[in-house]
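To begin, one chain is listed below as structure tokens, in the form predicted alone.
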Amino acid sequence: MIPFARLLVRRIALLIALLATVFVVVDLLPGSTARAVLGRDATPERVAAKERELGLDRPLPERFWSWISGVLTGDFGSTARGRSINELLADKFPPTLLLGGLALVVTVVVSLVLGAWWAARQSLAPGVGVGPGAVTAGVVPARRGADTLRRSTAVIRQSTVRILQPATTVAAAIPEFVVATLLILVFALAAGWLPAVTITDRSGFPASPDMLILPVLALAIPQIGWNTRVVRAALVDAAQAPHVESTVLDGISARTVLVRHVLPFALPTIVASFATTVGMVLGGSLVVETIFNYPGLGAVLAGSVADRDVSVVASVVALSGAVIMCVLAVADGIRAWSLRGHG
């Protein structure tokens, strides 16, 4: 419990340091918050009066302390244009959470399926993999291979494994905004199957489910590429354990070996990878939302940076950081549970 509390304190201290950095960086941006609110034609007197009204004439450390003190009481303050930041986050964060949550679910499911299948073909499939037990067992489906269908299936599986290697590398290397642009070109402009922009209903959410497909895919595809490789590598490493070889020699099916004897040992690595993916998905969603005109925090963040509204930028970072810390705490709990008795 004490190590967990220390870890939580370190993460909170890191988040506060990050928020202080955000204040400094936004303050260094060229331009004036007051002039952005009043417009280019505002006189210097009006700009100076607006800066005093917003408290921008105070030293930066004092402004940061005032803001962080309010956050600790649940008050994020007001935007430079006078709107409550609490209301703004309550209005825009749920759609972002929906988009990021769907992308994370798709990433976890597809990565687990592809990574497990890939690892099984390499380490647990008889005669195909690198596992010493599999080779020793020598139950190669194709070697009895008189059956043309089985040989064809084996060839397809081998070809799929060869495709996964470069495909996951390319997917992990492509940024979300490039994936989003390609998806729009193919599925919206060329095929006309899915909408390229998001239209909201009265609740502020997308008017139809198909408007979520392309943004979710744009966020999920790069993360699927990365996490599939992590899942596969973790399972292959865990499959080298001596007890796994024994279970293979006993003739237990590859699926049972994978689920009961390999996955529990690979789970800490896999969970840690998925937990870090949450931050990548939330960060990527701010860009993807702008491309698809999605009604989330992306447009809010872009507008606040243009206005140099440091309170809004820091509030978005604080809220995203809090969500990421919660997910990391859950991942730590799962990791501790999976390692129980193995210390």
Contents of the next structure:
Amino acid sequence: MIPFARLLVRRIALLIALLATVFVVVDLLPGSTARAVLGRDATPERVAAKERELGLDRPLPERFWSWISGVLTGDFGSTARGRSINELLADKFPPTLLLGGLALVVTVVVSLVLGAWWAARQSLAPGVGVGPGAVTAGVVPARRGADTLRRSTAVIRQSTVRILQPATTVAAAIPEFVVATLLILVFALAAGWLPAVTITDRSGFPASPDMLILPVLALAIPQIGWNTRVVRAALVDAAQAPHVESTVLDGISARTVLVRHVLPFALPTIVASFATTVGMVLGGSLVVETIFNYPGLGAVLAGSVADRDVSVVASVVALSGAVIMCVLAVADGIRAWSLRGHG
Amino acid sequence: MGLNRRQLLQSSLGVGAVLLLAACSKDTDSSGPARRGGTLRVGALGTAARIERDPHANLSNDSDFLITSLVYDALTVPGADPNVAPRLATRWEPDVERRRWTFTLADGATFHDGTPVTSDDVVWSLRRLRTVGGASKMPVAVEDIAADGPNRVVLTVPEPNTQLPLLVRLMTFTVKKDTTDFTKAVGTGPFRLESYQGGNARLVRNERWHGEPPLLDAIEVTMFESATALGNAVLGGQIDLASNVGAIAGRTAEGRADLRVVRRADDTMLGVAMRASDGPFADARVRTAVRLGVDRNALVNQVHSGYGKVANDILGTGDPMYDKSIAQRTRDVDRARTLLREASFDTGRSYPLLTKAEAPGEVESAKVIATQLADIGVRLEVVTQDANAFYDQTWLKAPLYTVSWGTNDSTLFYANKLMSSGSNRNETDFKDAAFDAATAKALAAQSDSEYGQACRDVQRIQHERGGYLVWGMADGIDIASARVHDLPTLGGYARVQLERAWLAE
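Could you give the coordinates for the form predicted together with the partner chain, as opposed to the form predicted alone above?
All chains and molecules follow, beginning with the one already shown.
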């Protein structure tokens, strides 16, 4: 428990340092918050008065201190336009959490299934060895002789693996905005099956569930590409462990070998990858929300950077940082659990 | 349209109703008998971080401005000819000097909660607008805004100003005296706020509106962060009207039978400001050379995607007073080179042309201009700045930068606000005694002929030696479902005047 607490303290310190950096960076950007609020026609006197009102004439460390001490009491302060940031976050964070959460769930499920399937099939299909582990004894070869039906369909599997290899690379490499644009073009504007943008109802959430499908896919597809490869590699690596070989030789079923002996060893890598994905999904939502007009935090962040509204930018970063920290803590927990007795 | 300038200036009794009808018939695309009912779903641009519900604060979101304009009434609104139409004020008269203007409020105007609108409410609102929004939104000082009886308001300015009715257009939203919480949005406008959530609003018809009641049952406004998403929404049929969605979406919608593209001429000016007081462009011959060096048709085609028209270095192209008799400047590379030589312009170095990605096509326009001007020997290096940094460091200061202005329907407005010596928004630092005199004359004009002559002088000087390169005007592009009728067709912020729109079955 002590190392875990130490890790947590270190991460909180890191987050505070990051927030201080955000303050400095936004402050270094040329342009004035007061003018952004008042518009281009504001006289220098009005701009100066607004700056005083917003406390922008105070030194940066002082402003950072007053903001962060507010945050510690649960008060994120107010925007340059005088709106409560707490209210803003309460308004905009839940939809982002919904979008990101769904994208994460889809990513986890699909990449686990695809990755496991790929790892298994790859080892089965002769001559398709790609990457480490493919050439060594895998999970399934023990059954190779016994299952002639599978052998006969090896060609199909082989070609599927051949598709998965480039498909996951492409999916991982294409940025969210390209995926989003393609999805809109194909499924909304050309086919007309799904709505192109999100329209919210009075609750601030999408007016109908089908408006979530394309944004979730746009966020999830690049992550699925990446995570499928990680899952596959982790499983193949874990399958090389000597004890797996011995269980295979013991004649234990492939499913049991996978679930009981391979997965626990591959889990730390897979979980770490999914934890990283949380950050990527939150980052990607900034772009995806704009393209789909999804009412979330991403749009708030973009507008606030343009306005040099440092308190809002830092608040969004703090909130995202806190979420990522929680996820990392969970990942650490899973890691500790799966390594119990080994580490 | 049978009204002349004198009638506009004096705005004699009863003219309000005539103007209102005229404005409606001229600015719309009537087709068939109008039908009552239906909900119009409108998309407008806006940013969550900039949401503003105070009608007197800086409304930088199109979506907020649209909602505000439907809920609240301004004293006057844009019209076609004349360019000022009545709204909460049905008529206005100046004194002989054109310093003291009396505005009469609409008969029977009430707030959405049923209480009648009094001059006290208007005075309080105008004073608050001055305090919160500053002189650019309310040109009259707090102490010079006064009530005159229950339904008249008197505005007094230190210098004669024939343009006061124009200057109180759009922004002068009237709220109930002493209101500071605008979440309920109790206005006097054609629609009542039914619900509001994060920049999106549902508005329902105000049956008691002092004007002709709207036909639509309701308007739903959805805020869009990007023009692309706004365009996709209307193309995908999720909204009925995409307000100010831009040329790219216009092109896409052009071939669709279920959509109509509304082109509102003289919507946005994209141009270049050349500093006239000092620096490399101080010599009027250099400025003329630059203006002769650009290919305006090519610019309109490339930058505005053809949705626009060439302009003649005069701001305010939509003004009924715009002088069409001044010859259109066209490209003349030889003459431009000669002028540069005569002015001893240093063609050996390059000059920064500062720009920002604010108005659509702004950065692109700078690049095209730089390419075109290379032909006359002026080498420009395009520097793109973030909009915020631009207004802090470049605007009003740099020798050469791009500018954009909307609502281009008054030459005198721009002359007074952007080019007269005393202006605090003198983008070209233009100081010209003859120009100032002509502007002052137009502002104090007591007769049609005097006003017309002064306006022509103002435009002639601007064309001859002003600091602006006004190469073209972009159309405002709205895309609407073919079911929507009687949408506004005027440029600029007139796009928010949706109270006459209706939906076919």
